[in-house]
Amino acid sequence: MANAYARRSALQHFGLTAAAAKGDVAGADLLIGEAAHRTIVNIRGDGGDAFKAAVRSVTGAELPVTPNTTAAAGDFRILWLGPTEWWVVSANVDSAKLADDLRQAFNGQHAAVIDVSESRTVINVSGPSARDVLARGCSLDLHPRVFGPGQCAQTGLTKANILLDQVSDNPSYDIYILKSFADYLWQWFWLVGRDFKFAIRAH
């Protein structure tokens, strides 16, 4: 885990805090912002009863086993990545503690726990026009009858690999992206957002 005093938001150089203070959030139909320093712990295992019980003991959430779905409880959200792979994410829980707790819970099982928090940042896109904006760069069908809250998918967004998680039906989406691509994706949103009433929102 990186030392807290040395941590920088992947998009800090854009001055988002100051920009958010000047934005007209109430009048916007598109809101974008960075949710920096999200805890992200990758877990791998067979997804069996013992594995599920271990995850539940730490997070309180039921492990999602249906492809491209999520589960949430308290401070935790679990995202399905594959038949034997998930992310446990949190905005409030320390990543090192979460990883340690999961390793202890998996003791005796064939499982892996890796803290990948520092590799990614999260860009949140929300508002009535959020779906239309994403459709300009994403090949997924994001119509509500197909993709809604509680669903996630690994996909491409304007040539960047992302994990897209719809967190509410506003709609609101969390976009997990490698920090090395965050600048590029943010500038794409900034360019496309000019066609809408958009504002930057602090997280």
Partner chain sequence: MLLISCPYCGPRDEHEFAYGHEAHIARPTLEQQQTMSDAEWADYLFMRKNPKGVHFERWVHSRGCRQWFNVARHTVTHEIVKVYKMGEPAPKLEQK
The other form holds:
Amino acid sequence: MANAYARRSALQHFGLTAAAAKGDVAGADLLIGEAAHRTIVNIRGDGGDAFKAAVRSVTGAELPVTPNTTAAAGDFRILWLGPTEWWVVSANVDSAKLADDLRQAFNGQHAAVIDVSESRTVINVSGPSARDVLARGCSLDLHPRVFGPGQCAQTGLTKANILLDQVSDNPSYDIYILKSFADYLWQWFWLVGRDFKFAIRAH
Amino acid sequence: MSAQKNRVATGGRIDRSKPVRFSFDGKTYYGYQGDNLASALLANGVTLVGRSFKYHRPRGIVTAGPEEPNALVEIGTGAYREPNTRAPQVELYDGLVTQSQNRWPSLDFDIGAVNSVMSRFIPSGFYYKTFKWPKDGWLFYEKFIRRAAGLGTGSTETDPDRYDKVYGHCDVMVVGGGPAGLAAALAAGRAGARVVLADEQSELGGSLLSERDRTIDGKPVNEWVEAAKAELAGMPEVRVLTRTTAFAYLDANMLSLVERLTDHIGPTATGPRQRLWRIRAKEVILATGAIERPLVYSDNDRPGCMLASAARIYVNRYGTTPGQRVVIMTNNDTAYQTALDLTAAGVSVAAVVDLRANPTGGLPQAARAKGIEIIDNSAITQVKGNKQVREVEVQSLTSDATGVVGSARHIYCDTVLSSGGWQPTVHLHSQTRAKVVWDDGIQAFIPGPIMPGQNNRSISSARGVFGLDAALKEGHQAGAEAAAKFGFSNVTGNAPSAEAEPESQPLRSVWIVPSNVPVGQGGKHFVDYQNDVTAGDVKLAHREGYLSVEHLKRYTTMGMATDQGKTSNVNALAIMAGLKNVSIPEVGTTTFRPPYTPVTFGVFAGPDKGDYLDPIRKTALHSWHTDHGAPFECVGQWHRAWYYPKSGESMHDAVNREVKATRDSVGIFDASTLGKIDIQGPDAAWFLNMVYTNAWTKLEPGKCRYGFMCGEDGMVFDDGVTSRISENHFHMTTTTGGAPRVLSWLEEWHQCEWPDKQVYFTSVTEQWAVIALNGPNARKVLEKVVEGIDISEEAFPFMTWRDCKVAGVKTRIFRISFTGALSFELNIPPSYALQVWRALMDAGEEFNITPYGTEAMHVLRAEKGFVIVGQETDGTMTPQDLGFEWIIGKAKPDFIGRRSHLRSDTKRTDRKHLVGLLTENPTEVLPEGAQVVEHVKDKPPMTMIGHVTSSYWSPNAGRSIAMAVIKDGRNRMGQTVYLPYEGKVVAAKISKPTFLEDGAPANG
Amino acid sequence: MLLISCPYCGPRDEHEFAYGHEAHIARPTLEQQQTMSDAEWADYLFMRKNPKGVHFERWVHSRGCRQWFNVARHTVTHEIVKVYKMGEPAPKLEQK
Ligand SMILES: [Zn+2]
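Now show me the form predicted together with the partner chain, since the one above was the form predicted alone.
After this comes the whole thing, all chains and molecules, with the earlier chain placed first.
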């Protein structure tokens, strides 16, 4: 009986794969898509040397201690969320394994590891109009002089809370959103996107 | 084209080769591309455009800008109709439909005009004085007064337009695209700063658009503007917003602006109609210019009375004259430029009446040289004509200018222009809460010191420094300085320059231009056109003791119309100052508040309307509920399945079926919205001891416990079950609505009060979807799909949890129950929730497994007397009040709320207690919120001793059940109380708040 | 809309924050709780300053880093005079 049905992403019911096949990706100035099932492991600790060393031993990346910055190495990306809180995210490492590895690495420290992969999905927004579209609902200044790759921020996008991670300067943004808000946010992009040339991109 | 009788032959920025058809009050007219509604009406000789608010007097166009008090029109039809639009701000487009307002049955013949004849009897405060008795009378009178007064009517249909909303950021925000603003934007832009330049008009240039023959840097001003526009357009970090009004200056340099995207095209346009900009600037340059003041003279509201500067704009920019024969009255030199420009355009200027003696400035001299007659030391004392100025009378002033002498000279004319000096547009400065200060030199308010944190500077005429060269120099300097503050100090190019202004003489303040009878007795000296406030009204207010500006405003309604008194405030203050014999600033100033001009509601909503007004949060099982016909109940932002009607079933039927099936066999429920918080650290148990009223230290890993959270005031604010995962690790659940509040509460106590405690809190509400299986057959269903654990009562008892697999999916099951029935709460990764739900439905088919919604959940829990925080509690109930004395940790030295439980008031034994209510008639279902009384009287008031908190029909109890909080309730068991509502009285007996006699024990 | 400088994240719009209450109200110790009168306890619970001037407040960056911190804010001008981390003492300010 196990796995009789496929694992479902938060936005699967919109038929994104089929829509992506039909869209004019080349002619679009705004591309949106769901990067589903991302591994997200929340880690809590003091950010001190032992904590950093543990994170480095598992991910190979240096823990970003400057607020609202990110670090990346290999399969992993680390996002600063707060002075005692980070996310280790990965597109292809199993979340349970990553959580276990981190727990072992933190052994003996006052640290916490919480798998939150299932709580969020990722909406990726990219293209020349990405900043203009995000400005419809996000009060952060995303001008390249102010915000660029290597920076992330928890903030609001329209009436939802998001974590915004600029992943490239073309520009491309990963927007982490609680799954319960995913429908709302996705449809909001459709609503404000109609004044742009936008297409759905498969991820 | 029908004759545009006031159109001059050449000149202006209109395109005479492109006629534009429009209608006003049902009649078709033609204007030209580039016209606005006011200029087109004037060109067609339409001078009567509205009726005044109170007296219904005929009114014409007074200004050429946003300050227009009279020419307010309805534009569009049907769902597109919009009232109170200022005609000079309506760009003409083909097919534009417009209507005058405040007239009935027609503009030409208006019944309300009788008010004008009766005006002696409707002075200021008339409505307040007359209609406030009897006490309830206003509700009756108001309908009639409002209709008779009515300033236009908006559409009652849904707004068919859509609106856009966007945030913006810049180093330098320049408000106003006149010479000063353009120079500022150019300087800051050339330095490389991020600049936004906003102007409310359709094109940049401001006052330069209505100059006739001035030059900048040796070029005609038009050429300079075009070059500036092109240069700004080529700067990637400069954004130019035209047709954009900065209407609010909010905290910390945030400005709200409305950009009118398609208003100049009309309903045929595509895309959003308007856009709301919220721009956070580092520095703001206010180059907002100045507004001319009218003079306050007798019958100064006759159609044909206009500001001198407005006439200049109409003739120079729009190629139309307000009339054929013009008399100008002024107290300063600037009106002479209008006289010169009208003359140059071929319009007859009969005379300039100067309130000053012997004006010898450069412009008066130039006027004299052109043969324009100047009547000095004189005033217009009468304006004749009803729907159009016909004639004026001019008399000489007495030496103190409070009266006139000599015989009157009659001058035939159709237009009277006046200039009473210039008031800098200080609105945005004032909106920052900064003060304005009186400047004796220009007899106007200028910006005072700026507020801390509001980095702005007013420049040029916005700060009372007039002249083109000054505007260019100040603009350039301001732009360069502002940019340099943010590291952009490399300004290229010099400040543009213009020839010097002609020498001028100071203005003469004559705040009420006298006539040959005392003010208030002859013609009306209007101060505030839009609200029909006269100099006589100001005198009356003074006589009746309303002396401060705030009283004056409220008593006379001066400055409180949609124009916020842009043309009237200073005149009114000055008149009051004269009456009190004090200086103008001693009377006070007015504080301008947003919006600068009215803004439509739609643009504030933007796309956030309908389903997008508030986010709809959906669980992982939402699509299943939708597919099975469930309506949804809103719980905060969550949409939760309410019930699942089968075909033909009412809600009542469906809920009864769901409740019965769950109690008799097995029900399945989506409980995913429950708040969940992961708590880890060596001090986790210590922390739980502090935030819950009961003790947690001894709870073993693998077990669950129910708890109440209280505020420090001792009142219940959340509840839930918390489970120990391991020694230093707990999983807390909260109410659906309380989840964010509880997490924030825990963080606040940790971060602020006990930062040395080692514990971390993380929300995991959405990491788990929750499926609750309830009912005597729940175990039999689960047995078929569970792997890895023994779920017998012995191996998996009540109030414990286990990890396992269900339908192949990693699951954590909690043996907790919110129905009192045998229950398993399955926590599943949301991406597999649908798979598990379907597997359980399949497995439960033989047991008639029944999905139930939130309504059935409410009934099921009420049957067992389980409380819902926020329903049985309202912030005034302690756990003890709810009957949970046992949940207070007596041995614990401290927890949040404990000290409050020791207060004499919370210790009282006769507080309101949670009890049950059994109606005498078992089929009577009480309404929630119904008031409980001990002794019934014929009619209210009666002493209320409590109210119903929850009430349902219970199919399992076979009767109605209710919970209530009643004063001293636990000591009234068995007592009959009464609930008067909806014209009847229902009797009910107080009982324990549990209604099923062990039908299905929780641990069965 | 205020611009509040989170001590961690820097300046952000007001909508990212939630106001808590007046800052620097210490919870009475257990010993104090045992000796204080009901009236004194009520004073701790309910009585708050409402100055026309600088007010010391506790805010949380609720849509951001979830950190609580203190804000000295002028209630008339809305000027944020100082932002400082939890645990730091209230700044001495000349009254404006
Ligand atoms: Zn922060």
